[in-house]
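First, one chain by itself in structure tokens, the form predicted on its own.
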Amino acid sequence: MSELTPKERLLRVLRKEPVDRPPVICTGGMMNAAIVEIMKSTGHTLPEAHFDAARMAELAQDVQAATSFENIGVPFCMTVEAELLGSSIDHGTLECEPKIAREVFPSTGTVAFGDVDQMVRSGRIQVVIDAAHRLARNNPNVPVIASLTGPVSTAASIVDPMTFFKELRKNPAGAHRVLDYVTRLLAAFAERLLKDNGAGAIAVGDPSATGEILGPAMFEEYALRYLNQLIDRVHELGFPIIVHICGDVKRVRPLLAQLRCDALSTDAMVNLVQLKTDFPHVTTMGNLSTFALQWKEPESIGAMARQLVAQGIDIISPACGLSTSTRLDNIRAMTSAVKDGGV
């Protein structure tokens, strides 16, 4: 086999097609690899490049070139989808990332539906299409992954979660109006970022939906049906989508060879050998630990990704989202060990 790019390696590894080696990526988003090191060292950061499509696109060059990942990843926060929507958001530091300050709905019954092709043109939206198009545009044989919040996550983050979580049981009518609604959104929003040689894949990070969080019963019916329906509408657009789920997926295990996404992301505790076993159709991705990744050595790291490797993980990727803190030479093992062997 020829020598791949890393964008035709990925792709042929989402379309089930052979490669010489599994990629090694970081999808951006929940997985936010622009740590506080690279920041520094580039001059580039957070917060000013969530707003500057710009400045966005400088520092995911950045972190691609300085990490070896090989993608490239917007935006850099699970924030975006939320303040479009309404809700309050503290934008972080250079050492914090942005997070929910508060849900602009107390229920599901008091949301306001708006134009969602209208929404999709507004807001922070507008800067991560740009900076994905400035992306594709300068780097054609890197893979432009850009990522969205899960519709669970999304709802989540726009209505108090303790009320949405008890009404995912007591008002599911209400429930399925806003989880509609969020997921049109984020359809639209993944139309906007594929079209016109902009992201070349979705990956999407939905960490409330959780078997630990909703079990089995409202997994299936709110994050299996939502993300579903958000898979389907990135196929029909021609363009493959990777799902992460967070935590221990024991509860949901069966449920989740019924996502139709092109690979599944796990945490670090889930044995992803044997869910390969289990559901020899899914194409794996994960799953070094995070925590490894900011507290052990660099040779445990390359280990590791090593025996990821070995174990026939289709997709190496960190576990979940990295700590600002993480070490750069740790990251660099990780890739380089997929790569060449390393350290």
The other form holds:
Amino acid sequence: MSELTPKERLLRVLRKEPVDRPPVICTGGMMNAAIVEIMKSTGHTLPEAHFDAARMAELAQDVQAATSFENIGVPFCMTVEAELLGSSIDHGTLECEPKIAREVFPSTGTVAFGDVDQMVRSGRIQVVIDAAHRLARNNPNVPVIASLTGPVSTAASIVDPMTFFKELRKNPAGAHRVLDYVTRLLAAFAERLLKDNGAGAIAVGDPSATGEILGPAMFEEYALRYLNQLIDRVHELGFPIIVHICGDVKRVRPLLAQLRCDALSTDAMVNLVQLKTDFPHVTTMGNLSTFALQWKEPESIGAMARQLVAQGIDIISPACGLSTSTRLDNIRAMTSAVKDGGV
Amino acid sequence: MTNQTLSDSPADLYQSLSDAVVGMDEDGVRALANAAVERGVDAYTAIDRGLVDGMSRAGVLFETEEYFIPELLICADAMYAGLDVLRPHIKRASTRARQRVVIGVVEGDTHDIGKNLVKIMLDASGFEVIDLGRDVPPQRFVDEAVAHGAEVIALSTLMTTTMDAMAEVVTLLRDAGLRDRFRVVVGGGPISQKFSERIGADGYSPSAPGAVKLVKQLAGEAA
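Let's compare: the form predicted on its own is above, so bring in the form predicted in complex with the partner chain.
Following is the full complex, with the preceding chain placed first.
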């Protein structure tokens, strides 16, 4: 099995088939490795690469080459969907990722519903699709992972989040209408990425959908339901999908096992070995501390990565969003430890 | 949900106000607050033993994970509805100078819920909160804290890359010879106790109720 390409290895793991060793990946989106050190050395920089397919593809390729992660990930932020849906975006800088400057709707009742099939052919969604297309064409053996912002986070990026979180309880019908709408948009986005443009897998990060924020009842009613709706659509298209859940997950552990995704990625404080023991059918992904990647030395990063491999974690990856000031030598220590066991 | 009758004692009214806040019953709180005004109940006591008590019970439910963000925000709306009615009726003599906290997000987006929760709960705990909003430059924290005579500066961030700006606030205070005048507390997704110690802050809390306890303790030391 030493002949496996990175793409075959990842796809096999996501199908629960045996592999020689776990892949080491970084999905893009919330969890992207476009660190300042790489951008400064290549000159392919953010924020420009957020808005131009060729530049986005170049940067994604640079990141893969410099880090040796076994995938290519696009985009480099979590604002693509919300911007298309009308929210205004602060485009960020070399060091700081874009963020929502203002939500377009004050409440769920004021949301204007567009035609999602039209929308996914415009704006930065089209930029991401074009970038994925170029990358897939030029990298047949490396999986291109396209990262989407999860339903709850997208909804809370187009409706004022303070109001939105209250409406989850006070106006469930309104909240469901908006979540169904953004989930349909995400599914249409995924379909374009996967069907004709070469992305090999979808990753979803939904940082507003945590057990700590929503509690178990609302996590089940909203996060689980719409994530599964998106997962099912990606499966209908015949592709795998990874879900990242932020936070300590302790209040929603049994619900995580009901996510129908092909791999479940968690933050550093989650014991993935325990999660595997409790839910043997879950393919685990994670969870090397991003704090460690920023602050520790390559030797300890190598040891942490080797420990994750020894623990039988199925896919090795950073635990959360990386700081853009993360050290490249630390990321390389992580990838080489997984690949060769070395530092 | 309110079954307040004129025969109830003020103590019963306070209890009903408190219950309505915990029960997320904004209309009920407003009706009870109006009833309190009509009956000439002391507004300050009604706020303290009714609204604030209710919000602090909601905070306990949040800490014990029976309530989550949506519930806590709805309780806060109920509390503020009651405050709108009762505050104009506070007699001057019963107000006392409130300690001040300057709070803001160093760099973040609209998901600055943590900061908003801390603000709400500090409000409910009797602090005067000066909210600088988000994307606040380090120098502004210092300037506003001085201008308002604050005891505490509370910093939050959502972005790992801007954690340096938190350290800068501490440095600016030190360089200006103001470090001892203010207590600095930090919080937010990427922040940890270790980070707080690294930058020389006075405290860190991973949760909103914890942050309020921390501020109370530190403001007590500063006073």
